[in-house]
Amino acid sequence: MKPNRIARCAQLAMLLEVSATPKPGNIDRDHNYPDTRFEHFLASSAGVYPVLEKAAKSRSGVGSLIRCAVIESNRWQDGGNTHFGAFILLIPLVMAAGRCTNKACLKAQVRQVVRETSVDDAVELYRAFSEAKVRVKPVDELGLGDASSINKIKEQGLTLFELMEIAESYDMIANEWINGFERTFECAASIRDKVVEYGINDAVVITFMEFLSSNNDTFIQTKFDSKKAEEVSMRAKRILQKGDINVIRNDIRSFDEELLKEGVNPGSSADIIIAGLFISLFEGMKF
């Protein structure tokens, strides 16, 4: 597949995710936050296209490409962090897609892309964090908010993959890097399986709910605590047990309203849905 088509798949994945509604707690076409709106996500998705196309042509430089994506996103909108976590997943996937000789090799190629990362990639991710101004979990060592971490990374010779290994136990996006994007590919399969019967909007909503019911969202854990993340997952699971989307749609809307009032947004789950949508589109999904 040509680089411009791969980049379009990534861009469309970002647009489809933010448009899907109701997606409890997250911005969509029906809901905004006080300082970040639906159109900020649209602008980010449009503005980042050149970086995505460059990534599809690149053999290295994951960290600098993530940072460039953050810079371009910020250049096109002033709503703050919209896609930082998504870029961490999308950039290696887009690079892997650019290496593929067929659509079936994406999983093997993305494992290779992340394992080939360098110390420079790790440093660039930390710089990207400063650009994105995203909330992260406080840690004792090598915290993303700690300016001295870059020097420690260089001194210890830590690659970006090795940094993800450190964060694997408490960050679901890091966990994807270490475990071959396993849950991301599962989300892709779920969306593909559901899109014919339900259409793309509901396929995304159901997959989001299923993912949320099975995984404690990192962003919720960071903003609140693990107990809150667990509670949100259990609430999603109870709703899903009531029946299919046509039965539970109003319950999902009520759940959405509750989370928005509480300021609870499962942002990391949304990032994985974006990456799953990219895989589905790259592998030929139409809707």
The other form holds:
There are 2 protein chains.
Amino acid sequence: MKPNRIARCAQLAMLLEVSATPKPGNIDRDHNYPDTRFEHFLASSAGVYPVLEKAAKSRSGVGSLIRCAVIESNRWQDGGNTHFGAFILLIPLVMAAGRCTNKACLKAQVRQVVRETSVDDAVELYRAFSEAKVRVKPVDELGLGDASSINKIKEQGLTLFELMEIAESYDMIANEWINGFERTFECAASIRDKVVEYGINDAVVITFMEFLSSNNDTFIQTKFDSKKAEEVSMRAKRILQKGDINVIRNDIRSFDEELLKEGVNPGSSADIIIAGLFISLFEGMKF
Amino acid sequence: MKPNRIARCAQLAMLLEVSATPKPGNIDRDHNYPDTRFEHFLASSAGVYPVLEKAAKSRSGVGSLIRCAVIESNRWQDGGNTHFGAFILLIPLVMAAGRCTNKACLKAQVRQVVRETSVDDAVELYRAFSEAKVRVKPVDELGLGDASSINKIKEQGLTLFELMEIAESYDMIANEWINGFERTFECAASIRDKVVEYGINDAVVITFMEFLSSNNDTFIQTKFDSKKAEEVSMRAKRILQKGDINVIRNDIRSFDEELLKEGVNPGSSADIIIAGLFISLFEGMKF
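Okay, that one was the form predicted alone. Can I see the form predicted in complex with a further copy of the same chain too?
Time for the whole complex; same chain goes first.
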């Protein structure tokens, strides 16, 4: 597939994810946070295009591509962090797509892309974190925005894959890196299976709810604590048990309003949905 | 400005326009038509990116670029005509932006781009019309989708600019071509002037309502008749007279519901708003 086609799939994935509504706690076409709005996500999605296209042509440089994506995203909007976590998943997936000779080999290729990352990639990601002031749990004693951390990474010769290994147990995005993007591919399959019956909006909403119900969101865990993340999962689970999307839509809406009011946004789950949408579009999903 | 920066402004203009709500009669983030949905507009906006970037680098070929844009837009979604009229305005504007050495010269450059169009450009646009099966009033005896029309254009040596001159009196998009994109630049100024006070969504909504109130929409005129287009304008005018956006929001919503129910969509006005948004983003508008 041509690099510009891969990049457009990634961009469309970002647009479809942020548009899907209601998506409890997260920004969507009908819900904003005071300083970050739906339109900031649109601007970030448009702004990052050249980096996505570059990634589809690149054989290496995951870390610096993620950093470029963050810089470009921030240049096009003032709403703060919109897609940082998404880029950590999307960039290696887009690079892997660029290597694929057929659509079925994406899974094998992305495993390879992340395993091939270098110490430089780790340093670049750390730079991106500190530049973007993203809320994230520091890996071990490697404090973020701390110049000495970058020196430590270099001294210890930690690759980006190895950094992700350290974070794997408590960070769902790092976990995807280590475990072959398994949950991301599951999300892709779920969206693709639901799109004909439910349409693209509801396919994303149901997949998001299902994902939330069986995973504690890292972003909530970092912003609040693991109890809060567990509560949110349990709540999603109970709503899903009540019936199909048309039965539970109002429950999802109330859940959404509550989370938004408390500022509880399952941002990492949204990142995985974006990556899942990319896979399903890359594999040919129509809607 | 770099071609990829110009293309991203054009793409973001498309995204911001379709998202703005409520926009009486047209698709927006909260309103769909049965066969054409908000997500089709997102897919068209993502899909057309490479053509926009190519246009920003092109010195000629307006007609074939518009045709490519339509083909690419349709390749990425099955919702039918989403952005045809918008491309007729955006493509020459994007080409003009690519020629600009400073942001102030866009108006002069776009006048030149349209005046330089050729017979080939006219033929390519006619081909695009017939391929896309867009609802449009044929120019004089030049029937659309009619191979003999293309021969007539060639025989008479009509350039695309000259075709637009024939249509100028009854088609607001053709009128923009002939009159230096005057109303489009007015829309750009209006959006830019309102964005700080009202935010980007409402800046677009108010500008759309004001535009509608003083122009009979070509798309409505072609689909219904000029009486209907006039009615819609009068209705928009009366609503605007009641007060500011926060006072009239519910009136705009009711107006929207009514037009959607009747299938009365002021599509040409939306096209001009997209082009206006492009100009304001190109000129540096932040939101």
